[in-house]
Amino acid sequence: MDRSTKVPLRTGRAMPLIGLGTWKLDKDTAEKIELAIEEGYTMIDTSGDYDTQPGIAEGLRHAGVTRGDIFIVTKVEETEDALESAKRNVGQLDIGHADLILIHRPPQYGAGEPLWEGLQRARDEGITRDIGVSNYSVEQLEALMETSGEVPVVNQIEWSPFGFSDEMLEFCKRHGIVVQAYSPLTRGEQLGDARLATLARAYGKSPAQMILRWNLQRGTIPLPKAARRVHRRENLAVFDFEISQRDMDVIDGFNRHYSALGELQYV
């Protein structure tokens, strides 16, 4: 496993080991994205209400990076009519077409059957590679699954060693669905535990680092949001060491459903 390395999506198609999250990046966008594809970052995550896309596009411009070196996931509201968000999230990018577009929560009520609708019709029309869910329990990625006959190719949620579901993660592999972490470093609400801080001094690798570590050997795929350069080459730096089983079998024990948000969306 090392940076280059493809995580296989159920349609054929592959996607990075880990991506830049865009949250709250809404300050020097445009700069941020440039410098992180140059630091190596080929998968950026955003979402039509990030208010992040205009500045994705014009680092994206700046940085001349091949449309085929770039894996870009965005994400429309439960509120709106799918097709049109997903044609005007991918206008704002400025990128022809997106690899990944989510249904960024599941509507109040139902699974969100029409919304998945409008999904496959921008999959069909080109505007997307790809498409999957954000913040789906397995009753709800159930329910999708039989009413459309189609398995998402990812469920985003929010997922780190303090807060995580192996029952979700064993149906998703089960399905074939790949599990995106966001907030994966629980934002930084959790980098100071004296446990993890612990096993970080004995790999010689920070908090954030053995964080994205472990969700990469759990099979996740962590999408950190970092504004600074020191952190978002930090994040990167996971490649060149593993955590023996042991230790990820400690980590897995730090969990107890945390979220940064106030509770996880899919428990």
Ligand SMILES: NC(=O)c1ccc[n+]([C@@H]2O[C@H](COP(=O)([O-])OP(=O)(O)OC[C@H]3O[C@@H](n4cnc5c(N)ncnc54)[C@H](OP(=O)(O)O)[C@@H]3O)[C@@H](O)[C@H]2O)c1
The other form holds:
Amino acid sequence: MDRSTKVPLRTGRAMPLIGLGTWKLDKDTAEKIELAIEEGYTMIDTSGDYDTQPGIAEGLRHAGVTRGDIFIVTKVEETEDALESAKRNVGQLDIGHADLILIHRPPQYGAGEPLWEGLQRARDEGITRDIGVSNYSVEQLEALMETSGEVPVVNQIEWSPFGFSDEMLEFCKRHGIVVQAYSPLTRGEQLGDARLATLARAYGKSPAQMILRWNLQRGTIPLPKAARRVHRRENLAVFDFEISQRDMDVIDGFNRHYSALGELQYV
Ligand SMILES: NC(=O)c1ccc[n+]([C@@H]2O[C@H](COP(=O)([O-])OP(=O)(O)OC[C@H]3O[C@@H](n4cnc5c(N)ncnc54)[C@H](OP(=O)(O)O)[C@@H]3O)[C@@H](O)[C@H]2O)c1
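Could I have the structure of this protein in the form predicted in complex with this ligand, to go alongside the form predicted alone above?
Expanding to the full complex; the earlier chain stays at the top.
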């Protein structure tokens, strides 16, 4: 496994192992995206409601990146018309097509079948290559799969050593759904955990790097957001060490269904 390794998607395409989160990337988004591309990021996660899409478009233009070398994930809101929202997002991103568009959250009622149909049309029209969901529980995934007859390629959910679900991971692995880990660094809130710090010292790595490597070894795809260059670089430097099985088990033991957002949406 190295930085160029990709995860196969069940549709035949492939996705990078780490993506740059862009929620609250805020000012100078274009500059940060351009730098991130230079630093080696090949996947960017955004959404229509992050206000970062125009900045991402500008950053990608300045970086002069070849379209096929970058994987762009965006999301449609559950209250919107999915096809229209997909078109608007891709227009703002100025990328011709997205690689992956997700339903941002399940709607209040049902499993989002009309949204899914909108995304299927977006895919048929070439607006996106793949489609998936975010914040779905196992039950909501099952319901959507049963009514649509299709398996989402990705479920993007909050996921850190302090808050994750073995049941979800097993379900997703069984159905070929890739788990993308959002808020993987707990928005910084648990990086000071003393047990994590002790392990990190033993490996000569930072707590953030331990968390990201734990994801890679578990087969989940982390999307760390980092406005600071030093953080972005650190977060990509996770391919030169391996956490032992024993220490993976120790890190698994940190799980207490913690959520930096208030509550794990999918448990
Ligand atoms: N689908 C959804 O519903 C959903 C929900 C939430 C998030 N997301 C996605 O997931 C991405 C990541 O989640 P997030 O932004 O909530 O939180 P996060 O990635 O867990 O944490 C970001 C925070 O960690 C800091 N940080 C980054 N690298 C670090 C390092 N190496 N050492 C110490 N601190 C570090 C960042 O600081 P600096 O920025 O100052 O560098 C920032 O304050 C989002 O940006 C978004 O793309 C999706």
